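Just the one chain here, the form predicted alone, laid out as structure tokens.
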Amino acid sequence: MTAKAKKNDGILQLSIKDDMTIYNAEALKETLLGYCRPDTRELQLDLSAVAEIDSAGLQLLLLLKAEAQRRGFILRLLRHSEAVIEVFELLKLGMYFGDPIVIPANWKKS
């Protein structure tokens, strides 16, 4: 899995650079859970480069949300890609994660 991480004062910013599918779910799970450390106050996950997400990728986001609640840090999903927005809208998950979803002006919903 390709990800870019920056940490500043307990806030970890992580950009996912791959699709969130069954094909890379195991590697993605290991990477994401590796960032759930005691010194993390907030994990910000940039989803703008996620071109495809399936049920395995969605399960990873749900797992990460549960880990954040269990370990007591804040999870923020940022810059949702069109693929992520479509899944969240289909399954009515926007409110569950609680992060604002901004739909780009040039979005061509099929």
The other form holds:
Amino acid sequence: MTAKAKKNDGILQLSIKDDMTIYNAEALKETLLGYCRPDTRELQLDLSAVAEIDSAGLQLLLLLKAEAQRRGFILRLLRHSEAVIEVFELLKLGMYFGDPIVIPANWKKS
Amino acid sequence: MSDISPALETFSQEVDELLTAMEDALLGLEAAPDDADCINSIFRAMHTIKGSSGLFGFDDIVSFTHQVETVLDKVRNGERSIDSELIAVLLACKDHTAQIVQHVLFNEDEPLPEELQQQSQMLIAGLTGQSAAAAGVPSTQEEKADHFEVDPNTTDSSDNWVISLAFKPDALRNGMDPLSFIRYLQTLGKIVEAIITMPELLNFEDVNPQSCYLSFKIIFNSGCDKKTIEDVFEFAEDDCNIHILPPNSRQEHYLQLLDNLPEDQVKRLGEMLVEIGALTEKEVMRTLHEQWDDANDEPKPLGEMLLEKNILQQPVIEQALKKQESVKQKVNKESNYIRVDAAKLGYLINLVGELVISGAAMRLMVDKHGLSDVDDVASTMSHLVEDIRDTALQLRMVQIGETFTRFQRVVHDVSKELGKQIQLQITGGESELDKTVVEKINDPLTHLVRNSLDHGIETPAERLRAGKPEKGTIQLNAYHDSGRIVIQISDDGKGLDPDRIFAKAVAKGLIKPDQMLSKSEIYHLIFEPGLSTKEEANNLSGRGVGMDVVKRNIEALRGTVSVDSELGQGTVVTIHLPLTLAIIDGFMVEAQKERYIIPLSMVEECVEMSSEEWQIDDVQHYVNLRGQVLPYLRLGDFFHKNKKHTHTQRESLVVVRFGEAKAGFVVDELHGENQTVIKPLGKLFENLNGIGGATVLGSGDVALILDVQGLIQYARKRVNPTLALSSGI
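Condition change, the form predicted alone to the form predicted in complex with its partner chain:
Starting with the chain above, the whole complex follows.
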């Protein structure tokens, strides 16, 4: 399993433990789809373990955001990893997702 | 220029033309300093000369013209204003360019002589207002393009590229990662904003995560050119639709480049846009493919498609189309002209002359043998021959305007030199005449204009005192009058003083002090050798040689010159010239079994010579032609003085006119119209009175062409002896 989930009162927490690339996009999509249930009020994605993210991964996040809006639940992205921050920076996506991004003090890129 | 290659000859001709155009434009600028056309034409002259010189490796010309061009570019962009000082320097630059060109053409391998180099530096210093040493040598077109380059640090938000990337579904599966391209793009500039779009109403459930649904719109700030940006996405081409819209500042840059595109050949819209860097080759190919695919209906024009697909802004496309149109017209116009060796043309005219003669011979034979069936064919042919003759002569006709405009420079230079203010007005420049005549009239005209400048127009102070406008005017006028061209040089200067001319002529022994002369006869004395009323000679005129040469030159062209003047009001010199020297429409008459040709354009009418009707005065030799005193001349008597003969047959009177003067020629027979090929008389007969040339008739006989003007004068003199000048004049 690439993701771990906790469930609490309609708020789902999910840690993604794998790269978000085209190679596992299919599996990831199935997993994420599994959490888009009618009783889901909020989906929290912990991205701290995402070592690599490519366009397919990014696309999944974008699609998920759109799906959340459509279904009326909240998607929160937490603890963005460096790889994710780098992509968000590149495409100025921070505002779109609207989640606070914590930049670690020891971030090498800065 | 026999010792230089044809390519260089073309180069030299081109330079000549460009420099002439530049001079015209410079002089035009004096009148209208803001005329953009003039400035452009000056710039173009320098620019083109620089370009062609670079082709031949004439570095001296390149380095000099480059400096001039740089200054002109500033003028063109409004960074520097044009004043008379700058115009004077530019005129000098034009002359100097001509000198360098002459030098390198004939001494290709030698370096520029010291004096020319110094002159170059002086002129450049005069142009730029700075030391010439600081000026560098240009090399290529790229350098020029560079200086329009947008500053890469510009942060103006409107000044950005807009890059649209629409990836195809298979992009990811094919190993494309859009993010990596965008990452690479970052190395070329700054991504100001990125907008990601996906198809709406996309159900997460139905999504294939390995397909790509993403489209990017990236606002990008960079100083790179379009090609470099496009190259970033080179590998994505197959899986992505890429549009790169240049920023607004680029747009101006493109417009400028479009303006500067050489106008030597018509290019396709796509080619032009690629050349200036507004489009890349790939974009053109793609658009053209689409155009091809759409071909079921009317395919849309490329420009429209580019606009629709938002690849380029409208102004750029419009400008490119306009440019294309103007080049098209220019090339069309150019290709309508062929340079022909004047000698070949001369040969053609000669052949046409022979054709006219042999046509007449055939006509004669047809009439003689009464071949009625050949008659029709013969008349058709003589019509054709007539057309050929007219067209062939038309080939050599040039407008006199070009000769006239050359005097703008003379007037400009001389008036500066003399401290006078003089303007030249040109009218009738479109009148056409034979090229050989134009060439030969140049020297006499120069002389007359210089005379007007020097003697005619007074200094500004004198003019103001005389109550005339400070600025003097010289007019050059040309018009056609009965088969001849009339050229007038007039000025509003101080005019000729008849008393002084008379006194001078007496002093020179040209006339006797007690001789009675009319005003116009006195004026005519200025054409006598050795007469100048100017007390001191300068380098322009006043040495008393010249007017006689002017007269001789004009008479050599079968023309005449006359002068009229009003003291204090100005002087008018009028030149009458034949339009052509080769073939004329003649009117053939016969007297004493001899045939004569009168130029048809001079014939007014033909009447019967009957004493009842015309009150012929046989002693004074005039008739009363409907109340007009008309002097007449018996051609038979005039040319065969010693022969006695009786006028038994019915005679005819041919009334001829030259200018205002009229006279009648009495002849035995009228033969009618005849195409006359003028053959010059040999040296031996050059000075015969009353004969201007000869022609060969169809029968092989020779007919003499009458010098109508001389004969009219002779006839008039006989009627009123007080008009006659002494034979010494």
